[in-house]
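A single chain, nothing else alongside it, follows as structure tokens in the form predicted alone.
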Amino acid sequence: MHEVAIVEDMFRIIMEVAKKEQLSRIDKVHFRIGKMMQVVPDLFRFAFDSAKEDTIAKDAELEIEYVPVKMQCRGCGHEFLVGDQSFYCPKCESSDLDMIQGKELLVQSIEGE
């Protein structure tokens, strides 16, 4: 359950933003969260409510945007999305690959007054 870490860790910087841009009230979160980072939504939502209590946080809303695994394959080049776990190129069948996107833990933005 690294989520909770995850969530102690976003909030740091949630209230660095809020603080720095002098908000008294965030109403929405919205993160971008890589499919390989593993993170499981119920338990992430779970620790945004736990962590969001008593702050000024403690009404916002929560969007996470799922980022899907993307592959370049370094023997031809193809790029292309990893559907269902399978690290090998669908067109030469590499398994030499770079990873593009999907590692991605962002705080994409924060709405509030």
Contents of the next structure:
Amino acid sequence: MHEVAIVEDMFRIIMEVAKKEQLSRIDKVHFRIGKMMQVVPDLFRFAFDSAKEDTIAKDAELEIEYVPVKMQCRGCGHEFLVGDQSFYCPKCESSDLDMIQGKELLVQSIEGE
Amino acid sequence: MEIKVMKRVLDKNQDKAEQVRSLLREKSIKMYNFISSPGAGKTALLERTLAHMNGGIRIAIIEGDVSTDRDAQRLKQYNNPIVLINTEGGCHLDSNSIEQALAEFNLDELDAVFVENVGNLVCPTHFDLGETAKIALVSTSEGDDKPIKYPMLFRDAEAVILNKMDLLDYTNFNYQNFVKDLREVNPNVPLIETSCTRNTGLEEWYEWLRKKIGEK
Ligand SMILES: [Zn+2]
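Since the one above is the form predicted alone, can you give the form predicted together with its partner chain too?
Entire complex below, previous chain first.
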């Protein structure tokens, strides 16, 4: 249920932006989620729909972009996407890896007037 | 119109966590964030550890609980400093509540802080508390698929404890599968097998802990 906490913080951010840009209505929120963050889409959307009630985002749509987990091997430098949770370099079989993508939780942009 | 934002969510928690981390480093205190499902035996493990370390390593406890102080009551008899954080239904602790809890201890008289996080394998994993390391605790009564289902925790953990080894023969927990899956996710993490009720495997855990707490 960290979905609720993420959405709360998302609303803090988008309301700050809306205020600064003097928006009276938010129509759309573009949000990026790394696959490693284990966000359950249904719970996330439910949390979003609950949070937007009685705000200037009450009719807003949520557009989610999911980012796959990407690793870089510290041994040979090879970069690869992690498909089936197997955290080994497919080139040299090293397990000494850096996660370079997959932990994103990012408000990319909002649309509104 | 579309407005570019590009702001990370939960950044405030992260910033606070970094402040906590540097405070602990300055005071040479190690903080361990214990994460498990409910009933895996976190409190039992802490009880054993406090009894064993009795004064040798000066440990304070931060106890995160959803609604009761039952676990905190169990730990109180060991005379270690303890602070209860009641999350009132919240599924995880955050760095802000940890900072407040730490303010209640005399940090100059501590070697380590153990944080018993809320019983849940997902949410606590995503909130950095400023800890030195996360410890993942699983038990044989829970099913062997935890590493595959919760890869983030098992990748982040600096030690994995498999508890209730005494019950292994009475459950459908597949030990080989568990180890295989854990190694897929995290090939190098120490796996410590314990039974807190039978007092087995704990020596290895204490050894690990003593070594870590002694490290600069
Ligand atoms: Zn490689």
